[in-house]
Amino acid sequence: MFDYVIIGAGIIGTSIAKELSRYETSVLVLEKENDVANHQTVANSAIIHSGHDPKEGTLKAKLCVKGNQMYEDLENDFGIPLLKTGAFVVAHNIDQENMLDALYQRGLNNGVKNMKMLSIQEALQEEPNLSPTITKVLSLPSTKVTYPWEVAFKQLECAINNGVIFQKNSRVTAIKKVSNHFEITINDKTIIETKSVISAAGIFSDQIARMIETNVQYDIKPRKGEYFVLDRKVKGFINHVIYPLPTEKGKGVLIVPQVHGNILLGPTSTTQDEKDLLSNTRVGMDQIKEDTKRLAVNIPFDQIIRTFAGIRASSSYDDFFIQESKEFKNFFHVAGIDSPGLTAAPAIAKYLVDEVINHHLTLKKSFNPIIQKHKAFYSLPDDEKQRLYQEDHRYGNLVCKCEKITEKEIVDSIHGPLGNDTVKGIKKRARAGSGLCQGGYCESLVLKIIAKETNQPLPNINYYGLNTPILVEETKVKK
């Protein structure tokens, strides 16, 4: 019998797990996928927003501003990458300048610090590639960019170090209230008992809720966002996050510098019925190109190295839905966490535990918020590289030339605290395959390393989820 079962291991579920691991309580995290952070967390803009956009008085506004500040602690405790870019929201005419003034006032009401208005001449001194059609800029210095799935990894690793149990490939197929506890059925066969359930299931939150509630107070409306990724050789083309003015669809198509030097262009915003349709479209790609031209000139579209899409858990409820069930005590909803969910995640976890659950838990005397910080081998001083190479010669085998990733780093990604034995799992952890060639050179080498380290034949190695092998059959053999 667990005290809490958390359904979902995205940025929200892992934040809650870390927060609960501070207390004398038993916690299990369930994830239906073969890895942590597979959905919204792995496919978004990676921005830690200032809090200028959410409506005053909402949880989105309150928890965004607080979460922005809490990322400084995550950087100190876990060594997560945090690129302090600042952001510009741009206007193109007098009507938009009036909207920009209203946005500035909303930011003040939400508690955003150090905002200021810039003339286009002042803005061009910082960002020479801004579009000449821009007339005025709202500067948001507290805006940052992170590496979302690494934040999720680090938080769950911290939680595990402090007693939380993690179980992947565990799809929740039924939930039942029995006496004073819940029975959760996993993969239609295994039953887990728990005193409390926390649903942090992202785009599937309403489906989880309907397993037990007869009157779910929200519907999840999947909203797809498409992106371009520019090669990191464009680093410095734009140094701030560049926003258009927000609309009812969201913050719009953006230009976003990334912590590893790439730049993202996107996202689009398209409502769809499917919760797992992640295809890119010609219409979406064309929209990104047209919309970003209103933000900047000389955009290096010739440096696009890949496209991707993500699904956001937009909700019929006009705010984050963080509440206890009205039908079943100790069933907690954390739903409708779309933008600024990444920013708010650590604050959402604290709000849930302190103000919604409010079970008067006892703090652990042994809780350790610090985990080992990691730096890429290529970024280390030469004497440190030499020392590590003498300890393990696999540091001398460069596997991913684009990202300068060694064999030893890939091996560590397989066997680490949240290790993974799939090609994309290694890409998420070590960045092998994230560069210009997108795995064209190193993917076969990664495949062989996984096979060797896990003692499996090559055809058994999965790309990402279960039963997703890359190799199907030999092609250069006589039949």
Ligand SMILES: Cc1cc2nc3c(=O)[nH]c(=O)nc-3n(C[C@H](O)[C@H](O)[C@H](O)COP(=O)(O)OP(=O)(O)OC[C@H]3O[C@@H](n4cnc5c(N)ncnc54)[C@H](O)[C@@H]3O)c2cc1C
Contents of the next structure:
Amino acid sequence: MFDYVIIGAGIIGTSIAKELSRYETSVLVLEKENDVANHQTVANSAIIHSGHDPKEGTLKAKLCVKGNQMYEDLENDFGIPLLKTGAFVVAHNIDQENMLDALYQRGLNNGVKNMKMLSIQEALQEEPNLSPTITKVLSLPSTKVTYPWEVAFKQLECAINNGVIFQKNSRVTAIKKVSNHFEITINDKTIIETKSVISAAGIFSDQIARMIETNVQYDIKPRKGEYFVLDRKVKGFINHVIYPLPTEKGKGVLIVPQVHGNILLGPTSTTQDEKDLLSNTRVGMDQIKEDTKRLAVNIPFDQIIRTFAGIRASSSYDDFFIQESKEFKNFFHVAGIDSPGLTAAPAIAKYLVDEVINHHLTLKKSFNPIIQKHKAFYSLPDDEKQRLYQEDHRYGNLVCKCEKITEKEIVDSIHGPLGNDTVKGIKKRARAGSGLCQGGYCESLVLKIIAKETNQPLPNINYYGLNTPILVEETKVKK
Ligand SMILES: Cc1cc2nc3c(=O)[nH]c(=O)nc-3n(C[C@H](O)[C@H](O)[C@H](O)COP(=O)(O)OP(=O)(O)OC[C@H]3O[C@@H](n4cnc5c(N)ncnc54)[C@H](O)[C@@H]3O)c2cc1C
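Return the form predicted in complex with the named molecule of this protein as a structure block, the form predicted alone having already been given.
Every chain and every other molecule in the complex is listed next, the one we just looked at coming first.
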């Protein structure tokens, strides 16, 4: 019997796992996919928001501001990438300037530090490509950008090092209360027992709640956001996150510099019934172009290398829903975690464990918050590259030419902590396939390396999860 079962290994489930691993307690994380961070956590803007925008007094406001600060610890402990961009929120006329003043006041009330109002002339000195139709700017120096799924990997790696168990390909299909514990059914067959359940299932949280509660207090209302990705060549075109003024639909369509030099344009915001419809639309793509042209001039749309979409787990509750079930003691909801959920994640985990669960757990003396830091081979000094190449000649075989990723780094991604044997899993870890050609050159090579390392035939290798093969059969087999 476990003390805690966490359902879902996105940024929220993995952050809770890390937080609980500080204590003398047994924890199991269940994830239905064959990888960590396959849903919202892999498809968002990657911004560590300052906290200027959530309504005063909400959990979103409190945990966003706190989470923003806690990312500095994650940078120190795990070496996660954290680009200190700062952000500009822009106004175009006197009405919007008044709204900008109100936003500044909200930021102050929420505890956001170092905000400043800038004239367009002052802002243009820092960002020459800002649209000259802008009249005033709110500067938010505490805004940062990270690499979201790497944060989730590191949170879980730290949790596992401190005793947590992770089980992927494990879809929770039923939950039952039996005397003073819960029985959780995985994939309609295996049953495990636990004293407490924590649901961190993103857009599926309401489905999980309905497995046990008769009166679920929220519905998840999926809200899609579409994006363009610009090639790394555009690095420096814009250096701050650029926000328009927020509306009731969210923070609007943004320009977001990314940690590896790319720039994101997006996201749109459209509600839909489907929880897994991730297609890009003509309407969405046109809207991104229209909206971003109000933020900056000369946007290099000819450098678009990719489109993608993510689905926000927005809820009818209108704030993060982090509560113990009213029907079942020791069943905890961490639901409705849409933006700023990535920012708030470490603070959500702490709030849940300290203030909602509040089980007075004993701290583990052996808890180690530090994990091994990792640097991409191409970013190392030449003598270090030479040393590594002498140790292992696979560092000399460049597989992904766009992102300069070597065979050894791909092999490490397959076998490393939280290793993975899918093409998308390798892309998430080593970045092979993330560049200009989007895997056109290296995907077949990655496929062959996975097949060799896992001792499987090529048609068995999946793109991103179970039963998603890229190849049907080999056509040129030597007899
Ligand atoms: C378009 C978009 C832009 C955003 N931009 C930002 C931003 O810039 N900054 C910011 O702070 N936040 C942002 N967010 C919000 C942020 O991405 C989310 O709040 C955060 O990723 C939520 O993490 P999660 O772990 O709750 O959900 P998820 O990452 O969706 O994880 C939930 C996990 O639960 C698993 N699961 C579900 N059902 C089951 C089951 N039955 N059994 C087992 N496992 C199950 C899923 O497979 C999934 O892995 C954005 C979100 C979107 C969609």
